[in-house]
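Next up: just one chain, as structure tokens, the form predicted alone.
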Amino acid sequence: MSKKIYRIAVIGAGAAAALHARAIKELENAKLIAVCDTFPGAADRFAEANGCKAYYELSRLLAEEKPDVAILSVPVFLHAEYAEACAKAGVHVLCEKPIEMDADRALRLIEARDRYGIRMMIGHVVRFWPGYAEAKEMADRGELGEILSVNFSRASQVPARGGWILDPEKGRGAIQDMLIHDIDFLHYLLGDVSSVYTLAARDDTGCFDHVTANLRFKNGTAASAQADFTLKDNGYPFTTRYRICGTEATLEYFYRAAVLDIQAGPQAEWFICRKGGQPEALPLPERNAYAAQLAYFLSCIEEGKDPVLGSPESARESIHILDMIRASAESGEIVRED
């Protein structure tokens, strides 16, 4: 019997889907078949570096091509208008991270998906990241010990793509665009939070471009999560880092993207201090996390059951918690969960 092989359409043209682009060509059971945006030179290009049709209209595409998927990468403030259309249509939809802008916004996709009985997954994709995906599976084991404490990190220049995402209510900066991955990292990792006080500054775009937000867990955990967008044209490149401290060992997380004149390519270091032990290197899995993520929302669809890795509840958990940091930084003072 042979493997059915999901048509997909991925809908916005941004700097996000050439990165789905890329993760449809690693699997066997997927073929890119369509793309879609407003911006018809952006489509154009699309489709023609990846071989697909180039769409202006989501409601055209869909009524032409069927499409068994759409991959929306559009901009967030419209995810809850284009998950609603796919869904409409009977189109099992991969959303971008964050849900939507607010934990409010993003009931519209919980219903869209329920009302309309497709399957639907929102794109944290750093559940499947080399080096967070397995940091995951070594806390669930007990490898770690009781988690005492985490940090991460993660910063780069201002994106050169700009636009809505330095727009202080329609994206919100590096707030929504860069903290929206580790907070959500965290609520996968140590569950539900208690209280949140934020420390940030805005930049000259309006936006909190700089913020550390500060975390304690219903566990009694305690985070700290970073994000900051440098400087316009600085070429600070692309850094995350984390460090998860437990009573068994402790784990520490670093990558670079590649800078010219400083190395040839990406610096990545992964290493575990275990108790009463000396620092050993860990060797980082080779895996294409867009691939990795797409792959298991296929198998979901495949065996007729809702994605528990990205499923829009627990995303909708994570914005929710990034309200409560926006919200510290706007008051200055702790919020606490009700």
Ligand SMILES: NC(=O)c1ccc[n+]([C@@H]2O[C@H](COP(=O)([O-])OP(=O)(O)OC[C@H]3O[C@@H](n4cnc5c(N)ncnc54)[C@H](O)[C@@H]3O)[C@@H](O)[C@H]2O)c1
Second form
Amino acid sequence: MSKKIYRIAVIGAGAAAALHARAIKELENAKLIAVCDTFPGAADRFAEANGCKAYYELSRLLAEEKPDVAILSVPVFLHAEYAEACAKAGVHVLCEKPIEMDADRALRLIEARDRYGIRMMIGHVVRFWPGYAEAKEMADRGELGEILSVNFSRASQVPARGGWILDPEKGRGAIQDMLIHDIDFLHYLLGDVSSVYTLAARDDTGCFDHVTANLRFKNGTAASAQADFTLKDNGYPFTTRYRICGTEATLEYFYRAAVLDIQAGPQAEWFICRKGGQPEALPLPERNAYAAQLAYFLSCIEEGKDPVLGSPESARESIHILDMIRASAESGEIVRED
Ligand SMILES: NC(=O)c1ccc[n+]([C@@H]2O[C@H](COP(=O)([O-])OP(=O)(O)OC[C@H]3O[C@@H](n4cnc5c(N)ncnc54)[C@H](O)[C@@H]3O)[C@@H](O)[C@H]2O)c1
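Switching forms now, from the form predicted alone to the form predicted together with the named molecule, please provide the structure.
Whole complex next, starting from this chain.
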């Protein structure tokens, strides 16, 4: 029996959309059929580059193309509105992270999924990222022992994307754009938090551009996560790191986008220090995490199951932790879970 080919529309034609277009090309059972962007130039450019049809209105795309899946790559403050429109049209939704601006607004996506009986996943791509997905598997297998402490960080130039990212009502800067990646992964790795304490600085837009969140998880683990948008116009490359210290081993990861030697490409390093042993380099799997994420979502649709990875419920719990982190940044106080 021939495999079903899923007809996919990308909604929003910016930075994330380009990553999804590349991922779709990697999958045999996915075909990019259309793009929609309210800015015609952006839709036309994307359509030409990726060989699909351009639309400027979502309702028109949904009515004319009837895609199987919509990938929402629009600004965060539009996620609920766009997810509702797709769900109402019976279209499955893969929505970019974070699910919405806060946990209350995130409920709208869950309600839309349930009302219209579609499948929905939130694109927390770090769960599929080489070196991160495997860290979770190693922790689950007990290879790291009891996890005692965890540090995660990411730093980036302020993206040259839509102005919405540095709008306190629409994008909220580094805390919403970057920190959420690691907060979702920490929630996936360690479960629910009991308290958070944040130190953060604002830029002149009013968004927090440098955030250090200290988290205590209900299992007792202490963690910190840092996101930094203060590296302005100086060429410092996009960088992410983590260190996970367990009773049996410490696992460390480092990624730096190409900068000193563009030809050499990005640098990534991953190693483990096992109890009683010597540091050992680990090979990082070669995997396009966006393609792995989409392949997983399509397999859920095929099998008639709701996704477990990136479920809207877990994404809502992650944005709830982010709400606590923001409340702590604003008050300067420890915020405890009820
Ligand atoms: N997973 C990742 O690695 C990753 C990377 C980048 C962005 N993202 C996420 O993807 C989503 C989109 O981010 P992006 O960086 O692609 O943004 P972007 O600004 O580059 O692109 C957003 C697109 O949406 C369009 N748009 C549609 N309606 C709009 C409106 N009413 N106002 C403004 N723009 C409108 C814009 O024209 C633009 O082309 C966000 O949720 C972001 O957090 C994820």
